[in-house]
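Coming up is one lone chain in structure tokens, specifically the form predicted alone.
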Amino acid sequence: MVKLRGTGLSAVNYPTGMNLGGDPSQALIHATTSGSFVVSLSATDLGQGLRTVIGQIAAEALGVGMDDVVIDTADTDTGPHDMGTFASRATHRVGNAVIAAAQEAREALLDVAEDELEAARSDLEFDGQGNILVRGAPDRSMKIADIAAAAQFKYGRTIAGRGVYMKPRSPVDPETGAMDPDSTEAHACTVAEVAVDTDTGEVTVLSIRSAYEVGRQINPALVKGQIVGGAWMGMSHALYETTQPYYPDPAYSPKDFSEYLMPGAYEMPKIECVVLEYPSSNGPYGVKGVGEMTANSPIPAIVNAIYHATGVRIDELPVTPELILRGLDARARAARLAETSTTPDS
């Protein structure tokens, strides 16, 4: 048995959002009688942590703690419009919409704070810790929760805000082909190391190391979780998962997840990543999309590592042991043929 080791490299740039005639997301914010804030969305959390990140963005924009924010991802019947959770757009689009809604809600809070604190609007400021205070007079302040309660029970006012983020459609210039198809782009580079068993064709992924440029990280733990999960997904798609029409016939496709082939904990390689932060000019607090791209670069990195180890270039997925063994056989035959053709006649 011979195990050949190889290293492969790949890089990717990935767009955030799409050029879909605006690709809008909307958000609504209102204060409750207890002084907490409800953020209503139609955006869907698919497990990527959207509710957590949007809660952080809303809390920052409103100047309150995360415990004072409730994220209500309702549905398309009851929530404001949203194009959907795709194209790594959710945090970028929804986050911008939430900031806009929070700004309107802050203006409503200031309307009441002017009367309660008997101060000019220009002298009021949010301290980012749940209070509005009079600039230069820190002893004159009120909790935002108390202002929201006063708005409803004393003044009969609503503390609410509406926000929308929409990217103007960018048509293609017929002369140059120039257009602006997305809002911003994130980048990644992945290096994969593999070992290939030449007797069985089995590939063992030894390590996946990546560098990601994702704008500003609102929640670094969630970013790392997506990178590690994406590395697993990329490895699974490169070596295990078969999509339609399922080789060699659709009748052989898995019937449920107990039959669906994916790598388990034992097969997981060493995964390392570094994250570079170059904030986007139009993302909420500099955000770019990170979710989908994390499964992209590991795939060609693994395939390139197999090529580096074996000299066999495979251009279909998944890279099965059968494909590798057939490639090794073809390479050996070609080498023998080349040797025969160059051997002088006796």
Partner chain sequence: MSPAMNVVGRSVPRSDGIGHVTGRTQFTTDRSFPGLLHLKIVRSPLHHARILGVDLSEAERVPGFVRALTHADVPHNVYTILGLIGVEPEEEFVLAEDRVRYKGEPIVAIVAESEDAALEAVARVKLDLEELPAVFEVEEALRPGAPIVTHWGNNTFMYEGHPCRRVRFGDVEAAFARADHIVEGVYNTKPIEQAPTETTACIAVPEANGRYTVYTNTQAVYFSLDNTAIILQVPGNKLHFVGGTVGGGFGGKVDVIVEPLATLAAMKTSRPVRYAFSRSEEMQVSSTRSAWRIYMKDGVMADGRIIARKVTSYADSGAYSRQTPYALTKHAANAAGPYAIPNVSIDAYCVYTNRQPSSAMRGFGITMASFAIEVQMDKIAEVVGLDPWSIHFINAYRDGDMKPHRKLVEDATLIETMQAAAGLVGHELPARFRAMTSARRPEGGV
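Could I have the structure of this protein in the form predicted in complex with the partner chain, to go alongside the form predicted alone above?
Chain alone follows, minus partners and molecules.
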């Protein structure tokens, strides 16, 4: 048995948002009498941590702590319209809508604070910890909770904000394909290392190491979660998964996870990443979408690594042990043929 090692490189771009725009997200924010802010949305948390990330954006934009923000989402009786959680759009679209709503809510807070603190609006500032301060007068400050209560019971006002973000829908020229298919582009570059067993055709992925540029990380641990999970999915696509193993023949379709192959914990390689931040011009705090792209660059990096390990070029997915063994056999035959034809009678 020989284990051949190889390294493969790939680089990708990925667009943020529904490709032709026209995909709005709205947010409504209101303050409760205790100074908490309810952020009403209709976006979905798929497990990627959207509630957390949007909570961070709302807290930042409102100038309050995370504990003072309640995310109420995906109830169509209370949440305003949202196109949905897909197309690497949610943090970008919803985040922008939340910032817009927060700005309106802050203006409403400042209206009350002007009266309560008897200060000019230009002298008021948020400290980001739940207070509004009078610049240069440290003793004159008020808790946002007290301003919200005063708004409600003393002035009879609402502390609320509305926000929406939409990239306007654009058409495609059917002749030339001219179109505006993104809001911004994130980038990744992956280096994969593999070992290929020449007896069994099995591929062991030794490492997947990537650089990602995602505009701005709202929550680095959750970005890393996408990168690690995406590397697993990319590896799974490259080497294991399909619902129709004999495609285009539709037969032998798996019914459950005992028949549908995926890598388990034992197969997981070392996954490392560095994340760069070059803020986008239109994302909330410069965000670009990182949700989908993380599965993409590991696939060709692994397939290229298999080539550099074995000399077998495989242009189909998944790369099964059978494909590798057939490729190795073909190479061996070709080498024997070459040997025969280049060993003339001399």
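For clarity, a rigid core is taken as the largest C-alpha set superposing within 1.5 Å between two forms. Positions refer to the first chain, counted from 1. These numbers come from a predicted model, not from an experiment.
- If you fit the rigid core between the two forms, you'll see the Cα of Asp139 move by less than 2 angstroms.
- Once the two forms are overlaid on the core, Ser258 shows a Cα shift of 4.0 Å between the two forms.
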